[in-house]
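For reference, the chain that follows is the form predicted on its own, supplied as structure tokens.
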Amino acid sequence: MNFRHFALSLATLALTVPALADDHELTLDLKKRGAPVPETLYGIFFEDINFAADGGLYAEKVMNRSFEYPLDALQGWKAFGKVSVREDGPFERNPHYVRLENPGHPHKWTGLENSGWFGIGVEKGAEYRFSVWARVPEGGSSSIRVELVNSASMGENHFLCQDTVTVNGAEWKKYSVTITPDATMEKSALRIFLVSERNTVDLEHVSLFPVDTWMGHENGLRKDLAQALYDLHPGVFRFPGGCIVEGTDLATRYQWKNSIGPVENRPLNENRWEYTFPHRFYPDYYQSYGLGFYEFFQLSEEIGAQPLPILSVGLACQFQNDESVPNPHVPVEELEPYIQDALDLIEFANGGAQTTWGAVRAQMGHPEPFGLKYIGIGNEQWDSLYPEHLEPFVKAIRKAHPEIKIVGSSGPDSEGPQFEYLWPEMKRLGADLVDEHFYRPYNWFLSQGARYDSYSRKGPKVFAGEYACHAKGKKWNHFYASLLEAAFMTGIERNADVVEMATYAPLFAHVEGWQWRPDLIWYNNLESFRTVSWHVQQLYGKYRGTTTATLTMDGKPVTGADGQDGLFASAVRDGDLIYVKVVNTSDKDTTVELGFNGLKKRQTVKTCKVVRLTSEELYVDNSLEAPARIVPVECELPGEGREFTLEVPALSFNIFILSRN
């Protein structure tokens, strides 16, 4: 990676400033105290798209572990010998299981093989916990051999590791064994043989997890991906979507009550993204609900973010349900079960262990409340249908839980008729925040530096809930798009009294299973990389500050407006520290003359360091092969004075860290 012009010239050090474009005078007001910066200002949004849950953040390695895929109970499995599927199993909401029987010949074998999602990634020397619910239906004992295999091996055998599980008795029990592969492999498979006496054995909920999950949870998360979330310093965590909240139809909407309780009894759900894009089609894309609301709340707590669950408002996805689909939505007068779901969720999150749903949370291992403060109702709905459906939710939640902030929506557009209609409706209904979504091209981001400067300070607050720069003809992750996101975020920061939350979207994508891009974090079965957009988000989260500070050019906010030569800027304070963010979206190097209002007669400001993100290649990003191709670089910046001349290279995002004496 070549970084352009990283030297900075300080006027107070009497250094020579190279010949650059015209200087720009910025003034930072240190006298006037700014607005508090919400702790929730920068956060993350999770939706199960691009194999973000099963096959991604959720560390389970086995696809269709409970044999519940609807068209084929053995989808994801290869069966051999004498295998049958039964449906009178021990778990009410997952009734299917498999029966392995003697193949009828001493030189034949019965068993199963599963390759997970795009293969099963395993690492040499790492421990993996295999578990299964099993029984011997006729009583007595039987055994299965469990192997991780490389079926393309040129060695004497396929297996990377193996162990035997002995099953005893006719009652269903959970069995587990830890296996350790002797090689690293991105695309191994799990193979199960019926062995020993070859007595019939029944298997249900066949599972394989790395022992070393995030925070060591048994039903855990993939450690590198969860770490990438923690490292963002997120203030809010929105989940579980997104369009999956709505479902293509209401029967397949995300239902939070199905995602809690014992993991082996959480029912399978059809993923709305399974069939949405026939040009990138994944007919085996379902939701196991193994990563459910309990795990979402738990993760929020562990990464230090406020949880923001989103629930169905009784409207199926309006993009997929036009006039040709009869009766896709719940009539307003039949919304009571949906409203009760919202009230029950608040009790699940915040209720005491003696309450109905608080007791469920406590039984799952978290007796203390999660401290829920926000709830979102609906996703990208529009027309009069949305406020009509939202209104009874607002009334019920306000009555039962006035302490909870309600997030409404301005629909799928960043402007236009629906946007203009829904904002006043959200005000009328008394929503605390309005969720705005904008996947937009270069010019939109370049034109929106002052978007929130004119918003009403009387509320509701803004939640920029889904956004990313989508370049026409270049709809993939690349540096220039990330730079424009950084520029846009100066306007979010400057208006922290209006914008309470902002989350980039989507969050995750598997390199072999994506349907939508750009995305924040990419991965295969073993490795992951953080995009330039991730680094932009991380820098804003790390240098969030506690109060805003007024930063102007010729008395005006620095928003990329005419005459500002592609500069965007904002500033925040954190005690004695000052973080000045300057984004140069032009292709010309420039300097800024930074002066201060409000300094006492002998008072000075120290420069500490600059953090810079830039690239000479505009349309590339990090990758699995080069995960650190474009990353921020820090440089010490010693100096002291009452004004500074700072270099701002072309096409760069800069954070100048100053200290007031």
Contents of the next structure:
Amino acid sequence: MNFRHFALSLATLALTVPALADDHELTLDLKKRGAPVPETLYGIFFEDINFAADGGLYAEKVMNRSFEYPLDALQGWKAFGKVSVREDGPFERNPHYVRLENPGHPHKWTGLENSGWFGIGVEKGAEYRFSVWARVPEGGSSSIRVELVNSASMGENHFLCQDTVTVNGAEWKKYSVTITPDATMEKSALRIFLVSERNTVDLEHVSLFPVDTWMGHENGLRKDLAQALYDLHPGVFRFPGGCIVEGTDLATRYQWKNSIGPVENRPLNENRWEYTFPHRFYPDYYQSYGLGFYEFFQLSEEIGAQPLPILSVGLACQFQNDESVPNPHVPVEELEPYIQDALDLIEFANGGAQTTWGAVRAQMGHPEPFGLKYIGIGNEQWDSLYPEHLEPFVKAIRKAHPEIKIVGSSGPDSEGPQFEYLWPEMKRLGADLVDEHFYRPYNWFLSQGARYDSYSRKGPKVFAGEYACHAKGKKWNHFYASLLEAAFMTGIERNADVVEMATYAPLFAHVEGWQWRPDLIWYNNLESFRTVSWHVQQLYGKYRGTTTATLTMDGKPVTGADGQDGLFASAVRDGDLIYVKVVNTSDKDTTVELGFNGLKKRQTVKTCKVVRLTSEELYVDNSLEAPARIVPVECELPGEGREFTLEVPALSFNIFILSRN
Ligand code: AHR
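I would like to compare: after the form predicted on its own, may I see the structure of the form predicted together with alpha-L-arabinofuranose (AHR)?
What follows is the entire complex, opening with the chain shown before.
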């Protein structure tokens, strides 16, 4: 580019770099009409792994609140005095409850203590709603004292707050009281004493929620974590996984019908992430289903994302079921109940309030349909087993609901024999989208900038349903991995005509309870932080645009190919605004000369600002202690012209925001 109307000089963002690479010339085509960018393009993958639901997003503080843990009904509880477990409670699918009786001596006490997941985190001055189903079996009244305690306290007493609940009569009733701790504690405990006359009392479904949940729902979600989802500008919300959809065996697959209706009667399920990795083993990890399909749909709506439920195809996890396990899967001819589950789910989401499942939704508080458009059948399945099982689902869903798009799977690998086999199979079966998964190392991400450029535009669309850069030997969150994800995503954006959705995975991780990393959002019982990968996803979501725009370097897409010096780039338009994303994966500062095709004579373009994500250190991320260590920085970039020189520092992700005059 010979003639520069503007040479824009940006303060280089704290990077010491040895040399300046050669300039690069990028051309943005403003004449050619691009493809629409699907609203679903950037989204969220939710799975209850790393204590993402119970102990994470689901704001319940009491573990094993219904006394249903299978080996020990009191798992998670410390009982003292005279406590017994009984099993003829008021909730059919959760029959256990506890009986608290007079300890038999005026100086003894009966009661229970629960420490939640890794302790119960509470904030000074915040309100917590304690609730319990209770009765006095002999009639009359009795009372319990409820406390939040710090048992490690050196003070005169343990409690941070306390209140009394009086229980009346022999009928089961729900009681609740709001308590407010006078100190912030990451690891408090809930203690319950039988008090007053110490008449026998029965307790069931003992629960403690912050009053201030996301959107104020009583069966609510942790506000900071739900907010972190909302702030991503997600277009799609996939749930409930992941492998959890399949189950280690079919009995423990995720069953959506068990996850709806009154929370007290949602049966407990085993969580496969309890034991998947014996080197990170969590014997307390179960799914209460308190965060269930109704809550998933509701959350999708509240964060503005299309819901994307994934259901079992009748195959238990194929990783966990080799030839040594007899008959792990449902024979094809016995799939009917599984297929019916899928059809019923569509009715639950979209049916009128007069339909069987629509009525359940309406009764739960959402008479309006949720507007489900997509359903996924099967997660990481492979071999001929998968198409054989998928086919009857496709036929039944097509027949009953031709309006619903079906997502099939290409297996667990990003390429290779299963991938090569399953893609054509998905095409043959008429899947609308194919789910691809890739947890892959640096080199893979650096080599895949052009992955989707050659995909057929005639077949199913792509759902990049699980991906993250997993560095060999550096399997934790760090800036460099996130930068490579940003680089790879330019290829998603450029190919938004064939990629309809992409969701990073996994989403959440408790710092004391993770099985898998990297993850997008981390937390302890009180605080959370957003990783650099979160910021990458957020920037793509925020600057998604509405149509793609062709951006080339020497006539070629900018994919990090040989001779492109580690540059990846793409562009989208949004009305008059143009978002040009440039990722420099090399360790050299560079500049790009940005010119335009299709500008009319005298027509100019304005530069507005640049949003830049970079870091001096490669292998670090944000943390609970330093949540904003690496965050995007915005710089005003005022200018107007027909060509621009833009600085692109080494190892940086840049979004240049321009506007067409
Ligand atoms: O995201 C973690 C796991 O990775 C998912 O459950 C599974 O689908 C994939 O193997």
